[in-house]
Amino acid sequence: MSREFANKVVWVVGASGGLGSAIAQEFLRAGAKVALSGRNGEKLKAVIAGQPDASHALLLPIDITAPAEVDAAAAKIVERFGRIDVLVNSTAVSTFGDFLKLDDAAWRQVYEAKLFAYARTMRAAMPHMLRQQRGAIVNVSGNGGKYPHFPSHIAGSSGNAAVNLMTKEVSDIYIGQGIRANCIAPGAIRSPRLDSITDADKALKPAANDKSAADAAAEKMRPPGAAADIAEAALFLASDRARHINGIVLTVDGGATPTTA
């Protein structure tokens, strides 16, 4: 197996979640130090339990919600390993419904833990970064943000579309000072979120024998992915293999999304 980031170190934020730890697992076995953010601690645990590079990885549980808490996970990190090299947001939030139901406390929930959360943890990394004028930042978004699939998901797929827009601010601004930023769109991915969305755009359906939007996006979207195929992506983006690609948003989705020549 490639050990291409040896010596590297990746802070990835929302390890606990089913992207996020297997993103945080690849850059183990890549040979990285990977310090894990979440807001579970026992989640943590279990994602680098057995790992056999586990002794190179730091646990950091905190709210991402809360500036301080991220402000002082970056210090902590740079305390233990010197310097971040990598950066790599993969946060989502499970605020499904229909449109004229989701009140604003709803909206601020899926901002507050995606498009929020993701500039906290770049103002708290990109610094470190700047001194050694090199760092490259994935950020997880949602292909939903560049096309709509699923109608329960409107205030998630808005989200997407905010933190697809920011990254490329984010990569034109500092193009120059040796800082990529990227976003991977997932499409669907095995798992009980994917169960969660779908079930939610049932329930959304006009009428019994009708086919809804929601049916028509479903079977667009199979088969699904696996989160090692968005790990994957993630630690291409990061690598100098990447080193000419920045403030793309990469698709991956199998095919699902409609493009045009």
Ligand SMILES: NC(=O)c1ccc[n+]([C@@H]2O[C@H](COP(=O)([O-])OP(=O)(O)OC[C@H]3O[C@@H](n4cnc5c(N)ncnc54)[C@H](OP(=O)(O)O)[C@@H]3O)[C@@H](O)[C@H]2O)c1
Given for the second form:
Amino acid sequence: MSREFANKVVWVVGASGGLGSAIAQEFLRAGAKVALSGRNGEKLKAVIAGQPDASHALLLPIDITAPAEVDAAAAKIVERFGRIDVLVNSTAVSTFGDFLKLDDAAWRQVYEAKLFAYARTMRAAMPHMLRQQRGAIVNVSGNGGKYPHFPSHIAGSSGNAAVNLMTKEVSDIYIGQGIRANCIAPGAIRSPRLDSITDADKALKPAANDKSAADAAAEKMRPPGAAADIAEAALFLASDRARHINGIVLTVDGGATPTTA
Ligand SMILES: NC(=O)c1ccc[n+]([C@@H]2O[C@H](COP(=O)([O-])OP(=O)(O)OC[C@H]3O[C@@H](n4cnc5c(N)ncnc54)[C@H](OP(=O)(O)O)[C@@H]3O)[C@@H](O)[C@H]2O)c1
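Target state, the form predicted together with this ligand; input state, the form predicted on its own:
Following is the full complex, with the preceding chain placed first.
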């Protein structure tokens, strides 16, 4: 494994999750100093347990819906490591359901944990990146932000579309100041989150989930990806190898997204 992130400081928000944990571990293996955030400190401990460079990790359990906690986390990273080179956002809550039954509180919960949270962490990390005139942001959105996918995920998918646009806007505003901002739009990735969306969909539209032979064949050709596939993409976008890539949404879905999306 290359140590291309040696001397780089990376903040992974959502590092206790299915995708974020793989991303944080991959950055550690690539030599980075990694700050890991999520709500649950015990889960964060488990993510670094057994990692060869666990001493390069800083565990920062926070609630990303609390702006003061987000700002304090960014300050702690700079106090400990002196800078922030890379910010990866990979959070979400599992709020799924029938559009007519999703009330304002449910929508707010989804947006608080992703769109608003990503804006908060960027606001907290970017002043340090601007001071350095260098930084890379990788926001994990989802391919449901491009086309309707899981009916029960309507709040999350619309939020993903907003994350894609917000990230593009940020890349435009700060172009020329050393900051790149890109999104990764995963398709279905084997994870507990995928299982809960699929279950919610089945409850919503049982008939629509009775797979036809054609659907089953298509799924066989395009099986869900692995968290490692998203980690690979995150490290690439954060690296200097992607220095000329800015403001894109990189779809990582094994080809599942329709060509019209
Ligand atoms: N898995 C997929 O198939 C898939 C497909 C497309 C897009 N995505 C996107 O990829 C991203 C990661 O997905 P995942 O599968 O890794 O989800 P996950 O396993 O449910 O992880 C979600 C992460 O968000 C954190 N989080 C949620 N609310 C928080 C809060 N208030 N404060 C701090 N942390 C909070 C969780 O922390 P705790 O563990 O402490 O709760 C956890 O680290 C999400 O944006 C998701 O929409 C996933």
